[in-house]
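Shown next as structure tokens: one chain only, the form predicted on its own.
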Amino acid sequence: MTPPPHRIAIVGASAAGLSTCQALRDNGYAGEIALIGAEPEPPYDRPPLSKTRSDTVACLTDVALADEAELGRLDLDLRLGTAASRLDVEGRQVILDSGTAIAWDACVIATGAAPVTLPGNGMTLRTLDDAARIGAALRAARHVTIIGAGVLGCELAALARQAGVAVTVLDPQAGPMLDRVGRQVSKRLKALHQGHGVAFHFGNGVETIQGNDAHGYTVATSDGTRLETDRVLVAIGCRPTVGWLADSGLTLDNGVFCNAFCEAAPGIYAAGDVANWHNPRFGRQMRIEHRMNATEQGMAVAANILGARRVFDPIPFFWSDQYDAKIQVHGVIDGSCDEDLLETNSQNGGFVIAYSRNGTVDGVLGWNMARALRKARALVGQDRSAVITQFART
């Protein structure tokens, strides 16, 4: 058996990077671990930044993923507030923006993703500082315009309405989260948000954002509409943070291209939002921007660094909290899937839907149906016709 590496460099100090560190130590690794993070804060959890009111996240302790005792247990060479600028594959070094070179025998790329921006002063959400700025905006504004009706855009809309701020949401798609939850749930989400006073403008893109915080903003859309607003939030997706890898020789294709072992090259792995790996369960490359995936993929990478050679083939999971609705998804779904309503709850309006491609169930979604959805998870990978028949009998 190949001996474990003497020194491991993990670039990215968020959920995936920390999970890799913890799994390495939990599996008995006693070598050196360097954890490198561009942000000055120790690892913290990002989902609460949009799933709880942004103005209630008061300090790092509210979202920290590891306290001082845990970081001490991990015995890390912790390099925070410094970004990696280059990966020297041949020389086995990570070059930091300070010019410092960190040697490694195995390297984990966990640099995550960065929000897509638009020209103008639209705010994006990714970091604690972003959350603080948005919290301040919600306290100061009477009206916000949110560009993007995906998961994050819808969560921000719910946060703003719960803070008493008027909200307009713009998106070129035909409905909220349409490419993530399909037609039925998108229609239900639209009604939910409209019931809380959100105004939607679908079918057109944004041309310009002009203005400032002092005098307000004007958002011009592709159909000529001009919207006046106090603040603009941009939530149109993320791009994997791979610029520092441009001359590394690694394959960069919607992230760091990896095999089923999350391996990009001998001794080099990727985990979290930046990893585009082959999931053999679904027979395709995947890049998943979900919190659970980051943790599980970090654990899988640690095991493979230590010689396990296990494929990483999870059923992806994500959730979204909006007003009183908890939306949970197991699997891989989008607007192109066939949709079958499997179960409903007349008391809370909940339901479970199965999503299928080419006759196979690829995912299940529950709306306020956590217990039923845990059972429905077992349907992923089954024949669609058999599932429909099974639930028709119940």
Given for the second form:
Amino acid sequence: MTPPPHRIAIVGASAAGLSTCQALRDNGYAGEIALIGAEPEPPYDRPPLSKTRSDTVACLTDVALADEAELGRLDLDLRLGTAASRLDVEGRQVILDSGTAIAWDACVIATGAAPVTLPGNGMTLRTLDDAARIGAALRAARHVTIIGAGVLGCELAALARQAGVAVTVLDPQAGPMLDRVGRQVSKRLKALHQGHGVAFHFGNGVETIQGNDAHGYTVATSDGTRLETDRVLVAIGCRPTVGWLADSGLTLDNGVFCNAFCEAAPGIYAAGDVANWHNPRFGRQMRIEHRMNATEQGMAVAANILGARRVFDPIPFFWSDQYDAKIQVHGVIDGSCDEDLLETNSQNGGFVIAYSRNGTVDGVLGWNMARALRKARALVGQDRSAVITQFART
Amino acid sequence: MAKLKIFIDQDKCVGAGQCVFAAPEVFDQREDDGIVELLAEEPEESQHGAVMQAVRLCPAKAIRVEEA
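Now show the form predicted in complex with its partner chain, given that the preceding structure was the form predicted on its own.
To see the whole picture, the full complex is given below, headed by that same chain.
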């Protein structure tokens, strides 16, 4: 039995890292905690950066995850504006880019993910700075082109339309958020955005982005289309931030490869967007870039550091707000699932859909059906045909 | 333990319902849009653990407690 840790280093000062700190203190841990963040700001929340109207995200205080009092309670050795450059697994220390070494007897990797970029000045969104730049771009532009019709691309399209900016969205897939919400909801989303004036170009990748802010941009697609636009936003997904772990000896495979305890190696854990752990509820490895997961996985890691030895088997949850549509998903779904409409609300057009794989419900989605969806979460893991029968009767 | 007073921010709330999963006797959601509603502003001491869980889990940070 290893003695309980008294020096914990948490690398990454965003939602997952902070959640780990809070849960450690909530669970009575009184030892040292070093919290290391590459960004200069204290921990802040990212979803509001794309889910709130751009002109309302004013400053850090709107999105801070912990106020002065809470940071004081956590009693952290807070190291902001400095990235970790190396993890020394044998020597039990993390080396910062400033050269400082921080010793630990338990370490949490919570370095998140970074947006995939394209050559040619397209703007990506991850940080508060990015949000400020995009907010300024939306004020300056008459037309923006958004590359990528995933969750972020769709949210940005809605933000831009609500700011009165004309929008074109490009994606090589056949519809918006197709691999996130499946065929029926993708179709609904497409109609929703088109109803708000968004122009879509599906089925083609982007070849080049050329131009500049002063004279505008030309986006060329693989089918030869050339789009003239004022600004280009790129939302084609993220990659886990694992470059600093290259020589650590840890298994890096779509993030930091972890077991069901979110453990990458003895005493080394991962939480949040960077963690690729085994979720026993679904029987497979998963890496989840959802806000909810950052909190829950941080809590699970904290408990396991302190000896709980509990598997982390959540039903993942995400939501997206676009115009007046609130889309929420419990579970793990994609475009290849069988889709069954369970409930509709004739008053507001809302509905709940179950998504199944191999005869088992793997997730449920609600469209403006928050309360009904909460109850439908209990269907995850149930037999598809039994669920269909149950709802046919009601 | 001291009394706990709960404050909810319905503008921040995203209707995820995590608070209801954590503390169903203290939180509920509005039928139409799923926004949080308080069932008990100063919950029983037996609920304090569940309330703190809800505070932590809320993905919108829309719940705050003060020791009353």
